[in-house]
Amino acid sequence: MLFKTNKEHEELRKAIREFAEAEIKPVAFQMDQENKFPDEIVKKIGENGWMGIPYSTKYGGAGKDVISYAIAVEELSRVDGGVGVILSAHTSLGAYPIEAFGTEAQKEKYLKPLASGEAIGAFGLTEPDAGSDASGTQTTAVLEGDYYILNGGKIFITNAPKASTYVVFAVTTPGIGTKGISALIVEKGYEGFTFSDPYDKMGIRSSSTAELTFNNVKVPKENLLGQEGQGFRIAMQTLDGGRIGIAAQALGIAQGAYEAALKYAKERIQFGKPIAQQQVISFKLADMATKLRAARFLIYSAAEMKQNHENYGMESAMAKQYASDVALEIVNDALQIHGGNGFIKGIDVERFYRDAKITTIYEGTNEIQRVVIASHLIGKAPKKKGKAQAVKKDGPITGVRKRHMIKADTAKDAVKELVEHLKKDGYDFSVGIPIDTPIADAERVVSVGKGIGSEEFMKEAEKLAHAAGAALGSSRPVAENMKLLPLERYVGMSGQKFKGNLYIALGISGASQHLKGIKDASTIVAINRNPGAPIFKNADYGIVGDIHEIMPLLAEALGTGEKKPAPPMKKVRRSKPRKLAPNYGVYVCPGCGYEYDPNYGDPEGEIDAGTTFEKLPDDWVCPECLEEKQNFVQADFPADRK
């Protein structure tokens, strides 16, 4: 079969390539260096009619086919992968679910501005515990009257916070797994819907990626996409098409790298002739061109199958997996051909090298693509009937915490109660450490977030750090964007890890990146104006209030005088919340201390969740040490056990 694009496809390619060369290429290096979203460029892409290429003209789209859309992403990515994924995420993820599952009213209200380029769309599926396994979704939406009340958060969301329309997935019926997930259209600007600062990424830096936080967000019930319980199916079907876009992005990045390498190889003279004529280089170029052609055929074939409404899930997974895998190989060879020059910032292949990696990760990692492909080939493993177990969800990112919210009539009373709790926990505020102590070595840290507002309030934060006998730290945005502290003082997964005793978070909302940096703290105190901030679910003590009012009160309560040098740090045992007696008998293994919990059963022993100890088979044994059931003893369960 001779597969060839038609004249219309190639005219579109020519138009977008000319646009990319003229508008994007001159500023690509600057956008990469500054982590800058190309607002004006995206606006022009919309004005050219390319933001809704595969959608009907009835809804403001261009009315073209899916191959045309793949070509558009490919050609933008050939110059800058970040711009390519802006279009891909907008078209495949932000607009497609509305086009495929939306009501006529939803299409009129949301699809039209998306397809016409007046608005940008995004897709909110990924969570800290729901990545490759989307069934782990913990964001909830509870129907109350005419609104769903949305609570939770999403991470790694492309086009956030620039997008105005988000398709968000949340649990509407808990306890029934993926069948309880629904999709909602959420508008930027809804009260309680907030964003983190965009991530500082390795590649595709011209695109914006951020976290979404939902704090009692009221979403009109008419914004339900499809029906309740259809969310997981909507997400999976959307991702099938989204993989075509990411495959096209990978192809474009690889094409740009190949062309740069070919040009360089023809110009670079070594041993008296262009290196392109050295066999070792010419063979690299031949392999690169072959991989590009194979990837392009896979992508266009999957796009054609989607256009013709055929089952294309396996083919789109193949296209995404292969195109992104070979993109890494191609950009690596392209940089190698450039030699040392390719390792310098400002050279296109250096940027292509960094941009390519993400294509093997998002829209389903390539490991997941192979799972998808294999499941189409050999079928899914049959499910065991009657053996469904409850899945034990992970707790807060920082582990089990007291989550004691202090409620008092005044800020002064709240501060007084907090200090009493801390002193009862064993903290001595007559001793202290220098505020510039390295975070990793500090016993205590007072850390400021964006809630600090501006530099004028940093003096109060320093006074509080001294009063608490603590070092001064911050969230990443305070150090990186606001530049109120040096970079080595920000705390988080990508920054400094705090493993000391007391961590006081001032105006820090609690992005997952930050929380992972403080999960080993013995005690976490959160002070924030927003009662729905994630930090409170990850803290031992919390006060809802204005940090500018609370900082001086807390400093005064802790003591602003001179501090004695603190003794060498001794790790304080984390205080766990008080447990209440369960409503079932507690049976303990005498051999290893294992407690049988009927809420989770024994999945390895094929014991369903909900099975009480008394109903366990007589031949059941301890899953930890194989002690027989008959030897288990019923234990007392004092209510104050810790």
Contents of the next structure:
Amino acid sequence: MLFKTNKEHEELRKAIREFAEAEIKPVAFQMDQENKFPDEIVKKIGENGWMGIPYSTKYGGAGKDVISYAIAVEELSRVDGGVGVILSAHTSLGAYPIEAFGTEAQKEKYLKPLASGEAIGAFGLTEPDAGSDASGTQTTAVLEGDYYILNGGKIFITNAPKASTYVVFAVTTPGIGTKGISALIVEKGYEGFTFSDPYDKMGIRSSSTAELTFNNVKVPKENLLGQEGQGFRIAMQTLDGGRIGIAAQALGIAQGAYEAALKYAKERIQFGKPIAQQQVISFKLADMATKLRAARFLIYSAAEMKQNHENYGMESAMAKQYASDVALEIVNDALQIHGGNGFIKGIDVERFYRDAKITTIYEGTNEIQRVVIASHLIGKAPKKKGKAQAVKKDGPITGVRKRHMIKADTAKDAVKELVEHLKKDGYDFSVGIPIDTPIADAERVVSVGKGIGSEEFMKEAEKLAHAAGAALGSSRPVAENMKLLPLERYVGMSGQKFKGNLYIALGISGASQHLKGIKDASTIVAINRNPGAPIFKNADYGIVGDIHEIMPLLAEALGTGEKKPAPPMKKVRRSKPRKLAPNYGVYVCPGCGYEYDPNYGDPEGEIDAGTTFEKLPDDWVCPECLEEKQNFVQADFPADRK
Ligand code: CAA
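Okay, that one was the form predicted alone. Can I see the form predicted together with ligand CAA too?
Shown next: the complete complex, the earlier chain at its head.
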């Protein structure tokens, strides 16, 4: 497929390049350093008519072609990869599915403001257990009357929380795999739809990326995009186009790095001549230019195919994979050419180097792009029926937990009941560890989240940590944004995972990174005034209440007096959910020794407690090693022998 950019394309390139040089370049480093979303710049991009480049003027778009859109992302990314992805995620992920699958009413209501730049769009597909395997979606949407009730969460969502319109993928019919997934348009502001703080990323720091949480969010049924069950196809088709955008982003970042390196190489004199005159550098520049040209051809060719409504899924995967792979090589060479100067903050190539990396990861890792390309060349790898579905994880991030919500008439009674449970579980509150024990070594941690409010309440938290015999920790925002504790006290950062026994989370909603950081805790207690906070699904005991009221009561109940030094930590056995009446047979996996115990079922495989081995679906497989059900052997001991 050949193509040639036309005069209109090149005029658009010129206009966007001038805009990017004048408006973005001067503040790009500052935005990077401050992790600052460019609200004003995005507004101006909208005013220039570039937020809806490939969409019809009928819906507020510019009515241009897909190559024009790729050029826009490329030119913005040439100066700032963060601004490039804001446009890319908005246009090809936020707006496209509405344009391609929306009803007339949906296009009027949602596409118009997106394409005209009045609103920003985003795409909610990725979840903790649904990354490369996008079919692993666990967010659910249950139709009740005129609304879908949406529950679950999404991670790594570009443009959150800035976007006002989100295309969200959720399971509407469980148990039937990808055909049970549907797409819904969800507005920011719907009750129960909340956001985490944006991530602190390595690169593209001017863009905003955050987690979405849905707690019984009522989504009007007219916001269903396409038909029920069409969601996975909508997601895949959307990503086919999105990959052109990410390829263009990678190309733009690499182009910016190449131009900086070329300029530097011509100016930098060593051994009596510009380093560009050294063959070793000139060859690097030659290779960089060749790779850029090849990437650009691949991208514009895929864009042209999309424009012509040809099948372009393979070509967009090729463009994304190649452009981002060579972008990493090009930014690396560009920094190398800059020598030590390139390693200093404030020099563009340092930022380009960091910005480029994500392009080999998001909108499908480059490994997935190769899966897509290969499946077009040689057909899809056959799937073993049932297996993928059976091992899908549905449990909370922290594993199987008691999830005992304490309900009492007063906060004091709730606290009393909690302390009784903890003592029954073996916790001795006459002993304690120093409050500043490193998180990774602590036997107990009392941890505060944003619910703490302000510094004045930290004294109360310290008092509680002392009463619980625990070290004091926090969630990421409390250390990073509110700066109430040093960074080394935030739980979930690498090297700061809590592996001890008791974790008491106060006013922490439960971002996935935090939950991963406490998954090895023996007992998790959650206290939060929001009953929908994800932490509750990940806790053994929960109290819905105001932490400012509960902290002093809990400290009092645990005892504020002197604590004896705690003995060396002995790991408390993880509490298991209450058993149902025993006496069903246990079956053992011949592959790995896993025991299927009907008292627990297989929560990760959506098998309820109480399901006998015989009643398991035929395609159920061992959750540990995928051994097939038929190979399990009956144990010669009863289920209640443990
Ligand atoms: N277009 C339309 N339909 C498609 C399709 C496509 N490109 N690809 C697959 N489908 C359909 C298939 O035809 C199939 O339908 P039938 O059952 O009717 O045949 C169905 O979808 C399932 O297809 P597969 O069996 O091939 O699906 P799979 O589960 O094996 O997944 C995969 C394939 C390519 C690995 C896919 O999971 C994938 O693309 N994973 C990567 C996910 C990804 O890119 N995530 C990015 C998140 S967004 C993001 O990153 C944004 C950002 O930050 C900027």
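Residue numbers count along the first chain shown, from 1. Between two forms, the rigid core is defined as the largest C-alpha subset superposing within 1.5 Å. Everything quoted here is computed from the prediction, not taken from an experiment.
When the rigid core is held fixed, the Cα atom of S494 travels 2 angstroms or more between these two forms. Once both forms are fitted on their core, the CA shift for E11 between these two forms remains under 2 Å. When the rigid core is held fixed, the Cα atom of K25 travels less than 2 angstroms between these two forms.
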